[in-house]
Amino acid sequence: MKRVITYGTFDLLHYGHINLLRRAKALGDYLVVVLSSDEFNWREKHKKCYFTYEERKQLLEAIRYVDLVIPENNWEQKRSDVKEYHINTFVMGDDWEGKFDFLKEYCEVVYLERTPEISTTQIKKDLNSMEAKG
């Protein structure tokens, strides 16, 4: 069985997320999604999520491409996750290109092209802009 892993916040789930998960799953048989915890998002990324960790986890678990969702609590856990879950392929969006090449000694590292016209950041900006216009 070929195991694939990816990481993210997956707040305000949209079709760009679904595209990434579908393409990640196509690289193997079993997809592990490591979901940033609320504490990690705030402490390390300085992000406040609209949905809680548990709500985002529930949404991801409902997606047919996702086999397992586990929490991301720190930047350093990637190496141990790859080992613990016997990962063959590590997948991230191409905006992280090169950042996780250190994992190549443990597994294949793939950077997938993002869906260009959509992002959670852009959705939040658009919603704030619409709210400001009244």
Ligand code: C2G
Given for the second form:
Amino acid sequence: MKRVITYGTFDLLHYGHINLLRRAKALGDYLVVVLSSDEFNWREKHKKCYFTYEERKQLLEAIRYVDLVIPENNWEQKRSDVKEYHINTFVMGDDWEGKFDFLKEYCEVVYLERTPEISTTQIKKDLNSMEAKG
Ligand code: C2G
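The structure above corresponds to the form predicted alone; please give the structure of the form predicted together with the named molecule next.
All chains and molecules follow, beginning with the one already shown.
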């Protein structure tokens, strides 16, 4: 049983997230998604999510590639998560390339290519401009 883990906010879930989750799951048999809490997002990423943690968790749990969703409350929990969940492979999009190489001591670290042109920020911008045009 190969166990994979990935982290993120996953607000306004979109096909870029799905592409990441599908490829992450393909690297093993069990995928743990560590979902940023509302507090962590605000305190550490200055991100105000459209959907609450519970709503984002519900959306992720409906995805066939996702086996478990747990909260991300701080930057430091990755080492203990990898140990506690017996993780073989840590996966992130390549916008984080190199940032988590310290985990190579505990598990395989894989950075996957981001899906270009789509992001939560872009969705919000596009919706705002559509609204403005009426
Ligand atoms: N992603 C992607 N393609 C996109 C957008 C996002 O592959 N077009 C990937 C990101 O690289 C990340 C995952 O989807 O691996 C989740 O993206 P975010 O919700 O933006 O996650 P982020 O805010 O980067 O949080 O401790 C790590 C952080 O929690 C990561």
